[in-house]
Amino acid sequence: MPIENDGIMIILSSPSGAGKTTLVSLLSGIENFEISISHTTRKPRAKEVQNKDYYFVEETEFNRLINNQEFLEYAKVFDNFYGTTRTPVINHLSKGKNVLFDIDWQGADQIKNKKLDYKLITFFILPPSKDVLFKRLSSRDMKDKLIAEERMKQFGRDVLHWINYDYVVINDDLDNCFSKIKGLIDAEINNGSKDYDKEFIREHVEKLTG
């Protein structure tokens, strides 16, 4: 069981392009919320900075992470691999600080099944339209219109996930979906009232996928 003066772990996961690196970003602003840094195998996009953004490292080192069992989780996703490791997140715990984790619905399953005795909350971001996932993926450094599309061609498998997270937000205004996220992690630290509406976030998976 959860020791009282642990701290949590959050997930954020969403389709390529929703905007859950931005969010978690703003939220470890929030005291006593630390990013959980992974390791992956891709080159750094412009204005990454390594060991802060990214463990940006080779396949080889990469495998041998995984060899070892360092890993909490990792999965391969377009290409190139991310993972992350067990032990400074543990560390982060067992210090009262609560993790943040900016990973796929792959990391997430592998998290939850590996029940760690520290409680877990899962959020899943969506953005308010296809046409506008589209444009905030067309628009990345890349610029590489092939690329978003097979972006979006991966979006309708990933957005099926949604069901096995705790909460879906929609990612309509940066500030909105920043304050719901918050207002739910203190109602779940707290035992409070979480305003919540799983039907309308149903209704809205259908239309994206429709």
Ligand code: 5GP
Second form
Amino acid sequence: MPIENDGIMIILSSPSGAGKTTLVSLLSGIENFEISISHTTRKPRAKEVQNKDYYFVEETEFNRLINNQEFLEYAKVFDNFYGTTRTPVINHLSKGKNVLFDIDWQGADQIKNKKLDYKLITFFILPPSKDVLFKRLSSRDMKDKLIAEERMKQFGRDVLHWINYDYVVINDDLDNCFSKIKGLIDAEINNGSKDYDKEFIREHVEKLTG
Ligand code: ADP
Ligand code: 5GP
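I would like to compare: after the form predicted alone, may I see the structure of the form predicted together with the ligand?
The next block holds the full complex; its first chain is the one shown before.
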């Protein structure tokens, strides 16, 4: 059972480009919320900052962390490795901080299966349409059109995991989406009523994949 003053874990996953990194960054502005900074073997994007967006490491260092069992979870995503180290997460949670995770469905499954003594809420973020997703991916990865195309190819497979999350939220207008997620987190923390329509989401997924 979670201890009353412990923080909670909040996972955001999505098909690439739907906006989870942007949303995690907005949520981290709320008092008492901290981002879990992942390790990755991916190379930094133009605006990304070492030790802030990720700990960018070589594969040898990543393997060392695996062998030392330092990861709470790790996975291979799009040809690179990504992982969450355990110690900083537990330190935050035990000090009553809520920890935000921007991780894929494999990592979310691993954390769920660990059944840690901390409350966990999982969100899956969807784009309003495939056209919008492609535009967002193209504007972010301007340097390499191939990256956007590769990630679009993966979309149909990634989106199928929506069903395993507590809540699925559509990121059309950013402020609305942020408010919706914040409202659901508040409702979970305070045992309040949840504004959530799963059938509407099911129909949206059918439109995206149909
Ligand atoms: P992800 O982390 O899911 O791969 P990002 O947060 O990097 O996605 O968002 C992809 C791109 O879309 C970024 O350039 C971001 O600024 C933009 N973006 C995110 N949410 C919105 C939104 N609601 N409206 C318009 N652009 C958005
Ligand atoms: P990107 O390269 O766009 O930053 O991230 C690619 C994917 O890796 C995204 O789905 C992102 O959520 C996921 N990811 C980032 N960090 C981690 C992590 O520590 N663990 C796992 N499992 N996935 C991660």
